[in-house]
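Coming up is one lone chain in structure tokens, specifically the form predicted alone.
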Amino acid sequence: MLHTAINLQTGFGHLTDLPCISLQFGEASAVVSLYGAQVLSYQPAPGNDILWLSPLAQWHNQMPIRGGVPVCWPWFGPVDARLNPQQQSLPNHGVVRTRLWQLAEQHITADSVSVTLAITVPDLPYHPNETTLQLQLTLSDSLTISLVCNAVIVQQAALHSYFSVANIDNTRVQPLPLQYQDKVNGSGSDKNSDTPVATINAEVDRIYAKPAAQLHLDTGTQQLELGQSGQDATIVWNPWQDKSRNTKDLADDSYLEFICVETARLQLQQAAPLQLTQHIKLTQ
């Protein structure tokens, strides 16, 4: 019989006082922080963490945790003027990464273990009513992360996943659209590629519109299938050398250890509910 469990725990790695929930399903485990509803670890087998967490990550003093799967909501990157009518000074990637969420539900079945975390946000700068956001984490022979907001509002969201890589030179993400928006140097220009494969040999910050529902990530030693739904974009990001050196919660060589492949919904043309999902499965 499979060993299954859901437990509250204090601390993960060097973040020794962080309130967390651990999930166990057979050999597989996952850890999610109540701070930010951020998945910090996914191990399909003991000792093999699919996700990357910065050794310099912090969580006190309103610092978002660097690594794992940050939840970006209700905007992605710098806040769009349409979501900031009073031109306030607001944090990048929204308001829920540095707040405590609550455990709303937990379930253990023969097929999976799951928890749902929830947060009610009363103070969006562009929306007068309370808004509730939920993150459901389901662990089985894979990991599924779903972000849901039933409120019909203008909103962006991203599951900003950091994946561990063994060799950044051999890391590949595919199949991706041949056109992408290039955010390096803040240009935001559209560029065309002659290949549906993204590789990393310099700073990369790309938004791919209308991506496939299934991506393949080769980390240099492992193969992952990344399923996504509810998305209208996939972002591929790596800071490379200069930004690693100049970012205080990254080590100088951190850029060699991870790639971000993010499932996102970025449209701001119309109000809509949100259900954004990323599914992570180790295939070999």
The other form holds:
Amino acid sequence: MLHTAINLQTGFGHLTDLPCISLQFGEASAVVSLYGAQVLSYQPAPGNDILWLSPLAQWHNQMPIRGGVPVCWPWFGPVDARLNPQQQSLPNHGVVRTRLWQLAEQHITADSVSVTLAITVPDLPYHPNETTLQLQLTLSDSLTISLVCNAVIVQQAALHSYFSVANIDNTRVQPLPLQYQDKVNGSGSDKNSDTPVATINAEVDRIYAKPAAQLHLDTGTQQLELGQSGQDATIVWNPWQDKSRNTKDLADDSYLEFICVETARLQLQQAAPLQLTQHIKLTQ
Ligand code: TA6
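Now that we've seen the form predicted alone, could you pull up the form predicted together with 6-O-phosphono-beta-D-tagatofuranose (TA6)?
Everything in the complex follows now, all chains and molecules, and the chain you saw is the first one.
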């Protein structure tokens, strides 16, 4: 008999007072924090965490947790003026990373273990009504993370996944579009690459529009398939040396240990419901 379970747990790693939910499906496990609905751990087998969590991550005093899969919503990066009519000072990557979510549903079947976390946001700066957002997490022989909002509003979103890498020099993401927007130094300028493969040997902060539905991440020792749907962009980010040193909740050498490959919907033209999914599967 396959061992399956869903449990409330207090604490994960050094975040000893964080309210979390753990999921177990046979050998595989996952942990999601109720703060931010942030997946913090995905282990296809015991001891092999696919996701990276900063040793300096914090969650008190409105700090978003550095690592795992932060949920960015309803904007990505600095807020766009269209979503901030009163020109308030608003946090990077939206408002739900630093709020407590609730467990809304849980299911155990022969094929998977799943939970749905939900949050109702009463105070979007550009929308008068309460808005409900859900994060659905399904663990089987892979992990599927879906962010769902049925409201017909203008909304951006990203699943800002931090993946553990064995060796950043040998880390590769492919296939990516040749054209990308380069955000290093805040320039936002369009660049062209001559290869569909992203490698990391300096600070990288790129937005790729119209990415493929299936990406391949080679971490140096492991191969991951990253499926995505509902997206219009993939972001690849590594802060490299200087930004690691200058970011409070990163250690000096943290840039050697992770790459962010993010599934995002960034369009601001149309009010539309949201269903954004990232599917993570270890293949080797
Ligand atoms: O997705 C890349 C990015 O937007 C970068 O520009 C970088 O700042 C990163 O996210 C982390 O943002 P955060 O607000 O979590 O420090």
